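One chain comes next, on its own, written out as structure tokens in the form predicted alone.
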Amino acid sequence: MNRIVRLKEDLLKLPTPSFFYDLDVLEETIDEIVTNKQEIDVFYSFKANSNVEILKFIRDKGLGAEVVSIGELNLALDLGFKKIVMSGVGKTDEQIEKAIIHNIDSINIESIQEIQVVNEIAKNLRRKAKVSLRINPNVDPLTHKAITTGLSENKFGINFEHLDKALDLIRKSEYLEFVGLHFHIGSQITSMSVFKNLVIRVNEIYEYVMERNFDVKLLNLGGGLGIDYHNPDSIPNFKSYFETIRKFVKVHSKICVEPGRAVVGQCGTLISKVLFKKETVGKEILIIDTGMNHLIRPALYEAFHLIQNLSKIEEKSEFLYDVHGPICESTDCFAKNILLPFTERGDYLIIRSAGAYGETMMSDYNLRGKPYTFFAYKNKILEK
């Protein structure tokens, strides 16, 4: 029986849409992290899910911070993580002098000019500035192009043959402290091959580096572990993640990832209700309460996602339907010829494994205003 059932009743009372956030669940993803990381530290990835009350408690869990932007890294200060590492390929000179004077663990750099950049900033700081080459190691991460970061024409990251400039330019520089090395290959990676290739690949690089009489202090395997959204009540495999990680990793410098989507994607639950039923062309659509402002992987790129009919939830699924939000877009579609039982207006739809870049990827596009957001712990609904 899936874990949603034991809630039923209460979530059937709540408005629509509603982002329903299960901590249980959170913390038992955390406490199977926390269980298998061992050496290993572990920044929470704020891009996945920035919802206060979900960084607090992971926060509490004694996760690590990775942010992107002032806003994120604003929030993570605010919130008192007491590791925070910065990423982005387009840091703004704003954040990058905060992350400077807050001492941040580490500011991952992606470019040259970012060195030069975030170099400038800490001389008129007079202050060091704690940095990282985030270096692309052009490794497939075997996952959808929308999310894949580290091969040579993607964006991200510095190329290999631009490494000794980028070394270079940082040993002439008496402001930038060299601390090590980044790496992130792509999103939802749920082969453990690409991270054997990905670790093989990184230990190469870090001995380049090492013979150029640089000190790796940290290794950064950046995030990219998936989670099973045809199986929403599953957990990530931390336990083989991480012991992927050790047997193939070859240095003796400190190791953390950044992952995201693995630590919350199976705790959240986006709630909708049907608002309308019609055919068309022999086919039967339902017309939900939320759209691709409120989710929108599936119009993004076709990411599926399971839904299901909490209202009948015990029933056997045996009818087909197409699913749509109410948004004035025809891409504004969750799935298409899937299995439901009986369904009409009124019906509460769930989409499972929502917790991961649905809030933080929301818009107010028709202006159909946000969802409701509800938790709950030790198995109650939690009051707002």
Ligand code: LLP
The other form holds:
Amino acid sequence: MNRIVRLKEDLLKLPTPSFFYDLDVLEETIDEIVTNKQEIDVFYSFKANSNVEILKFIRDKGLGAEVVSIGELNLALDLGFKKIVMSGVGKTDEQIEKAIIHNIDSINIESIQEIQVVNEIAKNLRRKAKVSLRINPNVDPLTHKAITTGLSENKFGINFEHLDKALDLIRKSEYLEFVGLHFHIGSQITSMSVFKNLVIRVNEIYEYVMERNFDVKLLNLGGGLGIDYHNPDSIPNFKSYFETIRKFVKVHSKICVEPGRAVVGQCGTLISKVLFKKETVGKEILIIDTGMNHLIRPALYEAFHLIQNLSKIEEKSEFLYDVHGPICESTDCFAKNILLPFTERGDYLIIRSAGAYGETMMSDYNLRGKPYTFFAYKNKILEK
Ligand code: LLP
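Having seen the form predicted alone, the form predicted in complex with the ligand:
Below is the entire complex, every chain and molecule, led by the chain shown above.
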């Protein structure tokens, strides 16, 4: 079933371009998380979507926050998120200071030098900082290279070879309270065997750290669960995700994860209008009123997003088109050789699965302006 069809008449009245968020889908997704997570804690990764309405919804459902900058930290604090963890390879002093003052659950440290800096800042504040070490487990997430983070050559985390040195430093740092270990190997991971491999490696690292008399209270497995971009009406398989973790993990600590995309990806749609239709060598190009300025994923990673003609959603898709944005870059292209119903200027094209890394990665390139944002809840478009 195409969920968006139920709202077709209302959506066709909206101005374009617009990000449209279906809070019924978000609710169903979070309910699925809550039903299946059992004792595992979930911190939502703000970078996937930090739209305030979405964040409030997620907060009210009881999830924690994973933040990576002072902006995200401020937002999490302002919105009253009860549990916060913070990562990032380039934390600023101001950001670290704020995290310590607010005694967040864990500052996930990503380098040897950062251990010293966090200790120094905590010392100046005369407070203890709760810290975890982000360890690079060197497990291949089998995803796009641009969103791979857990291999030894990546800039994120501390490599296993430096773990002894990091633990030594933590032991000597009076103002640090060691709370645990953090891992995050990449994004848009669709194979459960990747999570299995991660957990098996994590068990070994956990053992290694515990043997050195460090009490790992919090074991953070990061985010990364992928969504099905070819089937935007589907909700990620949280059941098998959490089951895989539970089945293979051999630790006695509190376990947590920090998904982003899997929480918000499918609830968002970018709604656009066809501005022009033009002919090139043997095929027709549709130019729409949104582009890489609003959703950069196709241009940046050649990512696939399903495109549908909402105006003619009941008609058969039997005409071949390329779909381009209006931006002055050849990479501003959403799709090539896709089948759509016969499409004309003024038709509404919808780009699905745009809830994660859409609005947050938006830019003002070409000064075309920001898209509008709309929400639906309980099958109704909400007035803003
Ligand atoms: N935790 C950490 C430390 C992260 O760096 C990330 C994402 C997450 C959690 C959430 O990962 P997720 O569950 O969303 O996969 N812009 C790219 C994705 C970049 C992900 C960056 N880190 C995209 O559009 O595909």
